[in-house]
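Take a look at this single chain, the form predicted on its own, given in structure tokens.
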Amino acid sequence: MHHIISIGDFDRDGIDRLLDHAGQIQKKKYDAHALDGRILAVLFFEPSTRTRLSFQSAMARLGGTSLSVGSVEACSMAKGETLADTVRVVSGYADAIVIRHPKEGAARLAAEFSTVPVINAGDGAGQHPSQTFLDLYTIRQSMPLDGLDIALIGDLRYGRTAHSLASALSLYNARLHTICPKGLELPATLAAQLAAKGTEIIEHDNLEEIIPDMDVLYVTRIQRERFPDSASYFNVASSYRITPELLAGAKKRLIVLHPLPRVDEIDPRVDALPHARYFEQSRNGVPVRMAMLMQVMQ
């Protein structure tokens, strides 16, 4: 039984194989009946649009069906049932579980109690491996993954997508340039792990100065839901904004990514520029998650 809990559970070959498989799927080279008769349980205890719908779309395109729980209030956890017991029960109804939960470590706990494969669709401020696969896939559509200069912008403390992506990029000799409000730096433990792997992490205060040297801008929103109070959030909200004027001196091949939803981090005028790849990035969630589902369920 193969779970997908953290991008750290994969080596470079494993990532490349999954991305190659997603590429074949995107070219319509796959069996539309590969998961006929299989059932995916979608346990999402946090709001989601892209991740939930793309997993359900992926399952449907492979011939399978989905069961869904949309919130804690909609299931027996509202009555006091533990996550462990919920997972024990649900794994008797489905062939795999995809889970999103506000608590870091919840997906790994679920894997301990599940009798079917578990895919982590985001656990608090922890990991979001399926997002990382589609991020890497989108970058690879534009340029080779090796040796890139990639700016991680925004909420790097609570942003699980940035955590997972930084871990994966350490396998591709990337140079990570971080730009974030004070107090929202990469967690010290993660930074130490990356440094131990030889990943260069360069902190910056001025985004405009580094734009000409970047290959990828990975923009994240400031995550209001992770902050202990509203005052702390508003102190750092709207710290950075990507505009056409800011991108005027960028490399021709620069791409701008965002895991979405965006608030005001990217000016809507950027949408029309060739640098903008965030909606393509979102669409790539379907073939990438199809590859993930086939990996754990076949």
Contents of the next structure:
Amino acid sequence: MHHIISIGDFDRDGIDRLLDHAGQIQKKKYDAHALDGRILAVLFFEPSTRTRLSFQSAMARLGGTSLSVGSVEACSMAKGETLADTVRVVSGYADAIVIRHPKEGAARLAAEFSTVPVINAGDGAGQHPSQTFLDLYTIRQSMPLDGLDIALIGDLRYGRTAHSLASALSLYNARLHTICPKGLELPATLAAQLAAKGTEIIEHDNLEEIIPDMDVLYVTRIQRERFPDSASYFNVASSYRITPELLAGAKKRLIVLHPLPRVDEIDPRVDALPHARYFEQSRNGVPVRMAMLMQVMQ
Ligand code: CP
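Next, give the form predicted together with phosphoric acid mono(formamide)ester, keeping in mind that what was shown is the form predicted on its own.
Complete assembly follows, chain above in first position.
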């Protein structure tokens, strides 16, 4: 049984194969009946637009169907049922489970109790591997993945998409340039793991100064929902904003990515610039997740 819990479970060949497959799918070279009769259970215990709908769209495009739970309140976990029991039961109704949960480690726990493959669609401040596949896919549409200078901007402490992407890029000899409010640095354990793999992590305070050297800006939202109170969130909110003026000195090939949703990190005037790739990035979620579903269900 093939679960997808962490991007760290993949080596470079495994990632490249999945991205290649997504590329074929995007060129319409796929069997639209590949998952006929299969059922995907979509267990989302946190809000989502992109991840939930693109997994459901991916399943439909492959001939399958999906069942969805959109919150704790909408299922029997509201009556005190454990996640373990919920997963045990749901795995009897479906051929795979996609789960999003506010607690780090929840997807791995789900995999222990499931009798069908589990895909982690975000576990608290932990990992978001399907997002990373589409992030890498989007970068690869513009430039090779090897040896990138990428700026990780925003909430690097709680931002699970940044965690997964940093881990993946360590396989591609990236230099990670971090820019974040004080207290929102990459978790020490992750930074140590990356350093142990030989990944260069360079901390910066001045975004404008580094933009001319960057290939990718990976902008993230401050994860308000993970802060203990509003005051500590508002201390760091609105720390960074990407504007056309800021990008004036950028390389021609620089791309701006954001997993979305954005709040105020990217000025809407950036949307019209050729650097802006975040809406294309979210569209790439469908072919990438089709490739993931085929990998776990075939
Ligand atoms: N990027 C992402 O995970 O978006 P959603 O929260 O809308 O799924």
